[in-house]
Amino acid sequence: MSVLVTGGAGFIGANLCRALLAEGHRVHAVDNLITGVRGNVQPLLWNPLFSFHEMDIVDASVIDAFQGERIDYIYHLACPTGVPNLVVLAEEMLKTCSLGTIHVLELARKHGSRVLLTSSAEAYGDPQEFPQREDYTGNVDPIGPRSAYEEGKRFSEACVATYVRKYGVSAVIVRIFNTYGPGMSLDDTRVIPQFLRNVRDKKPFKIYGDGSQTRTHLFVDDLVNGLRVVMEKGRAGEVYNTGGNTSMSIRALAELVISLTGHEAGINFQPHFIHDHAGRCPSTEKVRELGWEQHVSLEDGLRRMLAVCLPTLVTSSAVTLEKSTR
């Protein structure tokens, strides 16, 4: 199988390219590393089946880039992220959700591809209805802080039906939900690598607003599970949810993260710089019904993290723990 990934420098794109890998497929990983990290296949360019190619799906000749080449599927990741980039890399989300996911559909046109589009809980905007159903048409803002991503998203899903409907492409959408994991970057913006990084430095966790606000965390190993069994088995146009099945909120993770590495540096609540959705939740029932379960609780999973990010952490307290029970 010869196999597409956009956005596979990122967290979730390398991680998927591995997997994909260890099973023998071809893989041509491509990214723009606008916030993407050539480090994160740099340790795949030894494997002759893996290739990977700098460039923009904004750019329409990423319609032609394949000449002569078979692509079977398209995991179509790329978009940039963060929410302190709603701002800084607003132009680029919008562009890459539209004419670049407009690319990658004219691209599988042309191979005869299979393609899924990882949207976000974030079309969702800021959620009035719990858990968030694929049918529930959510509550966003279009002029809002957020909207470049949850607009952006939006009009990816609306390409994605149009092909699929007009064109009869092969498509689906998996809307992602917080995703964490060992290859997440510590300097990344998002809350659990963030307070990894603060137990690092031995600084405060930063918490934006009271922390009451709610999550749910999938360890990235399911998530990539998750979408090759919706590339495999999911119906052509559909949407599937895939995120965690624990709800908790922003403090609750804080604790936890205090529980397992000792962390004495506390806590340090501030306003925050943007507007917060108050809670995201997902139905997985779709999904689950294609045979995906999620099988990392959050706490093995941090833990899983820790030994990978801060294993000199991790040895020190299991050391700790030993002697407290001699």
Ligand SMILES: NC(=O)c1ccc[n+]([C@@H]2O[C@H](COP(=O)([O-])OP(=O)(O)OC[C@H]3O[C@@H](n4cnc5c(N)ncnc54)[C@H](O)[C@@H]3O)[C@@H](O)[C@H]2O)c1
Contents of the next structure:
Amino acid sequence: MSVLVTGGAGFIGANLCRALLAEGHRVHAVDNLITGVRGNVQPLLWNPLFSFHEMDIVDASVIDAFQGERIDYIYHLACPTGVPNLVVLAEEMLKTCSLGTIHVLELARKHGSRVLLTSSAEAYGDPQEFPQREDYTGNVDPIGPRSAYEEGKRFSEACVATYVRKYGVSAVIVRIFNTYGPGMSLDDTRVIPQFLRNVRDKKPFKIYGDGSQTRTHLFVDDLVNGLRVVMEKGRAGEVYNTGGNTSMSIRALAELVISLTGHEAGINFQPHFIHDHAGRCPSTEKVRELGWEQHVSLEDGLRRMLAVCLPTLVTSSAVTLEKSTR
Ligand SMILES: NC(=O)c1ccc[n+]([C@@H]2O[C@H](COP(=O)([O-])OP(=O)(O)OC[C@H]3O[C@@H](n4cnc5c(N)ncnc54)[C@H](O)[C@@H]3O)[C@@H](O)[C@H]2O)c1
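Next block, the form predicted in complex with the named molecule, ref. the form predicted alone:
First the chain shown before, then all remaining chains and molecules of the complex.
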């Protein structure tokens, strides 16, 4: 198969490209490097089946960029991410989710490609229903501080639904809940890399409010597998949640990371973010009906991430453990 991955130099995109290449697919990664980094795709460049195209999907030239190529599948992941970027990159989020998504769908029409859009749990906003099923229409403030991302994702979903209904494009949507794993930069502002950065720097974990806000966490290999399953088997025009199966408070997550790393700097509680959502929890019944399941527990996934991101810490704690059990 010949596959195009937009946002291919991002955290999830690079993991997806690696998995596709491992199965012998031809992979084109497109990225403008606004939140992704070239280093994520550098290790793939030796592979003749892989090519990287530095390109902004907001630019309409992307529609004609693959003239003469066969593109069977498009995984459309491109979107600026990160909480501090909700304001800093707000226009880029809105343009990428709107114009960018329309350009990708036009490209799909030209090539007759199947499309998978990565939407987000944030399409549910600050949810009032638990767990969130795909038919829950959410609770989004259209002018709130997170709106460029939340409404951007909802607009992208509306574009996909329109191209399915109006032009018969075969496209599916995955709403991703918190995902973590190797390939995430420790400069990333999401909660797990933030805690690991604090471990590396021997600084206290910062928790906003009392830490009772809940999230689920899914290891990136399980997420990539979920994207592949939905691409292969999802029904056109439908939405599938993918996320971890255990809901955990941020405080409990901090305690788990402390128990795995022996971090001694403790937790520093800060005033609550006004726009921090109290909880998020996916219903994953629909994706499980397609045959997907979570394989990696949070504890195992954190150990695997630590081994890659903080190898010296893992080695020294293994040594400490070995000494203490002698
Ligand atoms: N990681 C998560 O927990 C999570 C949760 C929900 C949704 N998602 C979604 O999954 C997708 C991938 O997320 P990620 O965690 O890998 O984030 P990421 O920021 O690492 O990757 C997104 C990539 O898109 C690229 N990009 C942004 N705008 C672009 C444009 N106009 N043209 C070309 N490239 C562009 C960025 O440079 C980046 O490499 C995103 O759509 C994100 O919204 C991720």
